[in-house]
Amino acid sequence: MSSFAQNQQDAAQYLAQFDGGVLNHIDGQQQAALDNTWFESLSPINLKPLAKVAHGKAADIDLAAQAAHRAFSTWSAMSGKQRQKILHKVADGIEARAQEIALLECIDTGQAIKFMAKAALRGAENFRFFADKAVQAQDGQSLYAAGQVNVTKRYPIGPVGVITPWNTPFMLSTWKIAPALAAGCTIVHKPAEFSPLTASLLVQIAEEAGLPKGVWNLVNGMGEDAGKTLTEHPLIKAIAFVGESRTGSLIQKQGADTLKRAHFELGGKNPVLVFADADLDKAADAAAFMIYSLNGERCTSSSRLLVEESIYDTFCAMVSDRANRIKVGHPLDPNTVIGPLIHPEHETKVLSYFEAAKADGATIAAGGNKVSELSGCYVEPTLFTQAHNKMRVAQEEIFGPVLTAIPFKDDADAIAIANDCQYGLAGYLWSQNVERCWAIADQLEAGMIWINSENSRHLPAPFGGVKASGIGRDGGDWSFEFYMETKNICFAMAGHQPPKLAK
């Protein structure tokens, strides 16, 4: 891994390409917003401007939707083999520019290079996986019945809108866009306004790899103008969104008039259940990793720590010790684990929970402060103990390096506490009792559960949540269920005689 000084030098060089601003990309052309307005992107490292960004609005979204609509007939008509070849070239392009992507992601989001170096390569992996899936994307089934044969096939739904979040924007963009392209859909992408840099690189890489113009369009802007127009636009057949639950609800309302299909990956307040018979060292490492890595700014973070009463104090001390030894610092420093939070607005939100926790009676066992010696949005890794599940810090998604530890009495109590929450994205369970693990996993209200493990993703497996955590699943063929329609064709067998209504 490069040194801190080298990373800073390289990042400055890569950032220079945006001296003229971060542009929209419509029908193969980079362009400013039609009304030539801009907004400013701040670095969370020092709160200084990074770049001006084209402020797309309704007219820009309409132009992009029209381009995606025109390109759909060509892209959807390509064979899966042709799309596979192009998408593999996109993956090649990502790998060739992985360092550039990672460094820009760090200065744009505040995420540590320790994690972003891998995130860029994960984006390439997403494209390779779905490139190979493109070959059989339209495959269906043959269903036999008395006197008939039914044949199913899948076909792309049409132009789709993709709205991605600010926390790990490059990887999450590939996670949504790769299967859409593999299915044969065209794209209008609106990245989060807090972290727009790498989206611009990604669409350029795709077109350099041979993606036809108009297949992938990018419009920067705000949710209230560009986002709203995208979710309401009649040419856009579906919306894939990653972000807050309340925004997902708003998008569903906005898409109702055009009966838009929606896929939502939303918030989480995910429990990690630790029983007395668990491997406590492994469980403590995993609990700390899942809340303090990526600045705690991820939907699958294990932000509620549920611990069996008999080991509560011991285990909380183990997690507190790990939190106190985590390095908070500049995201381009290879030794940094926690960098700055994305934006001053978000930092203010996270810090507000420290006072809320104390007011509700929780104890701050680790952290609990802003890192005042650093000039950006830096917050200490924090652990709240002596908490209960009715506290705000146990119910609300904080989306920062903040963990709330709650004791439980027995299996039934653990399940009740875990499920007593509006969210249901993920759950983590630590016990060496296999029967207990099966029984509890079956009763947890969550779309994904990891047993004796942190979040370890397998791309063919379904990803998604229940309750306020989302609608739909990503991963493997589950992605194609969203981006494609299914058609059934019924063939009557020889000798079939339709019924007669008249003699």
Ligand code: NAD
Contents of the next structure:
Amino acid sequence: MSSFAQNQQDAAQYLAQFDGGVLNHIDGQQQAALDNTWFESLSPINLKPLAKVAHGKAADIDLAAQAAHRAFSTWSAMSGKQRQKILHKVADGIEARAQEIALLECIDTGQAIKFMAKAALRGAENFRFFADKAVQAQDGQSLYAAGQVNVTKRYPIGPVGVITPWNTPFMLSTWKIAPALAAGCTIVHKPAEFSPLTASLLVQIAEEAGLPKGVWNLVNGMGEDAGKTLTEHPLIKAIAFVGESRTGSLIQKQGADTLKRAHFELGGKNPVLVFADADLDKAADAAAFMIYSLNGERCTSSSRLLVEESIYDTFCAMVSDRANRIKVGHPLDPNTVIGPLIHPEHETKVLSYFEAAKADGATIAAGGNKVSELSGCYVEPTLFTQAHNKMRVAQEEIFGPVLTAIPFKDDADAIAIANDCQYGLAGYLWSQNVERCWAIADQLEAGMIWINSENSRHLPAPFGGVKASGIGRDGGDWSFEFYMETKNICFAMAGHQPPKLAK
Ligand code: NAD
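Give me the form predicted together with this ligand now, not the form predicted on its own.
Once more the chain from above appears, this time first in line as the rest of the complex follows.
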């Protein structure tokens, strides 16, 4: 891995390509917003302006939707094999620029290079996985019945809108866009306004790899105008959205008039349940990893630590010891684990929970402060103990390196506490008793459960949440269920006689 100084020098060089601004990309053209307005993106590291960004609005979204609509007939008519070839080339292009993507992602989002070094490669893997699936995307089933055979086939739904958040934006964009393209859909992407840099590289890489113009369009802008217009646009057939639960709810309303199909990956307040019979060292490593890596700005973070009463004090001390030894610092320093939070607005939200925890009677066992000697949005890895599940810090998604530890009495109590929450994205379970693990996993209200492990993704497995954490699943064939329509074609067998109504 390169040194801190080298990373800073390289990042500055890569950033220089945006001196003229971060542009929109419509129908193969890099372009400013139609009204030539810009907004400023801030560096989370020092709060200075990082780049000016094209401020797309309704007219830019309309232009992009028209382009995606025109390109749809060509792209959807291509064979799966042809799409497979192009998407593998996109993956090659991402790999070739992996270092550039990683460094730009760090300075744009505040995420540490320790974790972002792999972000581009994970994005490339998403493209390769769905490239290979493109070949079977249209496949269906044959369903026999007396006197008939039904044959199903899948068709890409049409141009789709992809709206992404600011946490790990590169990886998340590839996760949504690769399956859409593999399915034969065209795209209008509206990335988060706080982190626009790598989305701009991604669409350029795709076109250099041979993706036809207009298949993938990018419009930067705010949620309330560009994002809203995209969700309301009649040419856009579906919206793949990753972001906050309340935004998902707004999008559902905005899309109602055009009967938009929507896929939502939303917020989480994921419990990690630690039983006395667990391997406590591994459990503490995983609990710390899942809340303190990626700055805690991760939908699957284990933000509620539920610990069996008999080991509560011991286990909290183990996690707090780990928290106290985590390095907070500049995201380009290879030793940094926690970088700055994305934006001062978000930092203010996270810091407000330190007061809320105290007011509700929780104890701050680790952290609990802003890191004042650094000028950006840096906060300490924090652990609240002596907490109960009614506290705001136990119920609300903080989306920072902040963990709330709650004791439980027995299995039933653990399940009740875990499920007493509006969210249901993920759950983590630590116990060596397989029967208990199964019984509890079966009863947890969550879309994904990891047993004796941190979140480790397997691309063919389904990803998504229940309750306020989302609607729909990504991954494997589940992605195609969203981006495609299924048609049933029924053949009558010889000898079939329709009913005769006339005498
Ligand atoms: P956000 O909801 O504020 O914004 C997400 C995107 O939606 C941005 O591009 C924004 O401009 C756009 N947007 C905002 N208002 C809109 C509107 N009315 N119409 C259309 N688009 C609109 O979310 P955020 O703060 O950027 O991201 C953090 C959230 O994302 C957290 O809640 C996190 O849990 C969630 N998240 C979920 C997953 C998952 O897989 N479940 C993954 C990553 C992040």
